[in-house]
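Just one chain follows, in the form predicted on its own, and it is written as structure tokens.
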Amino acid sequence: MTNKLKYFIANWKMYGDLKSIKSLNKVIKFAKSFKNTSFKMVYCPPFTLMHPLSIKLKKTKISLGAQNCHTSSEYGAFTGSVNAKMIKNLGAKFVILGHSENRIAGETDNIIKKKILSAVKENLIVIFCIGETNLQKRQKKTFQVLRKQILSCLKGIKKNTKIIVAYEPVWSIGTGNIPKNSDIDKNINFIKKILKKNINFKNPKVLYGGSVSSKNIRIIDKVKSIDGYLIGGASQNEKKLIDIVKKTYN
């Protein structure tokens, strides 16, 4: 059993309703009884569920996070938007930024950088997503892509800023396909090298995301450079999420 602190970020994406909150009962009970304290679980639901989840998670070992935020941390005339100040006001401590699904929808590195700065201003811990497409992988441009995303979005960020990087190969998300362990390890170590050398992060944390499931977690977790997981589909099922945590530590 490892004593290394690992993060388990549950990204519900655009799923869930008020009935879904009941599914947290088993997870909350598990988190309370789980003997290994070297894990951190964070739920990132849709904005519509953040307030009821903040109430549900109060006085538990589980933290609340958001899936995105606006570039401005100030209030303004931005219909349909939610900023970091509002997110923090709900009791959230984390926010996912730069997810490939949002990049595909039009988010640029410049927009993501502004969002990161706004979240940092409000003292939120940023889960910053990066990753290569299948074409970029085949063209052997993975390192080039990862380096550009890091430098474009984090250049100028203070070295003690609370940012966790999530390495998510775009081609792996939701497909059931995962990279070879050797590739995950190679890419995560590269990311950590860039963060130390170019962003002055002393002890960078890098998560893995992309088709993480209770079926493949034992295989993926053999990669010792991984500091935790950003979990999509499997996080919507309490049994699967609990299994992922258990299999990581046993």
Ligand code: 13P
Second form
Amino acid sequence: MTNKLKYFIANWKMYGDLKSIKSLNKVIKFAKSFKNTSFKMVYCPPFTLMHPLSIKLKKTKISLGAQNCHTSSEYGAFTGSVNAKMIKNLGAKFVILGHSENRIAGETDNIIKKKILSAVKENLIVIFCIGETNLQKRQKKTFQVLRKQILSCLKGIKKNTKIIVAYEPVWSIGTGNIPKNSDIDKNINFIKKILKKNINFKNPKVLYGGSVSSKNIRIIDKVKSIDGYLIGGASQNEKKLIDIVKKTYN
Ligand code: 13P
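Given the form predicted on its own above, produce the structure of the same protein in the form predicted together with this ligand.
Below, the chain from earlier opens the complete complex, with every other chain and molecule after it.
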């Protein structure tokens, strides 16, 4: 059994309604009773469910996070947007930024950097997503892509900023395809090296995300460099999510 702190971040994406909140009951109970305390669970629901979840998760061991935020942390005339201050005000501690689904929709490194700075200003912990596409992998450009994403979005950021990187190969998200353990390890170690050398992070934390399930977690978790998981599809099912945590620890 490992005692290393591991993160389990549930990214519900654009799923869930008021009924889905019930599914947290089992997970809250599990988190309370689970003997191994070296895990940190975070729920990132869509904005519409953040307030009910903030009430539900109060006094539990589970934290709340958002899936995105505006580049400005100030209030302003930005129809349809939510800023880091508003997220913080709900009691959330985390925010996912730079997700490939938003990059594909037009979010640039420059926009992501501004979002990171606004989140950091509000003292939110940023889960910063990076990863290569299938084409970039085939062209053997993975290191180049990861390096560029890190430098463009984090260069100049203060040393002890609370940022957790999530390595999510784009080709693995929602496809059931996962990289070989040796590739995950190689890429995560590369990310950690860049974070230490170029961003001055002392003890960088890097999660893996992409088709994590209760079926493959035992295999993936053999990679010792992983500090936790960013879980999409499987996180919407309480049984599967609990199973993922349990299997990580025994
Ligand atoms: P899946 O776990 O559904 O592949 O999604 C991963 C992801 O994008 C988490 O942010």
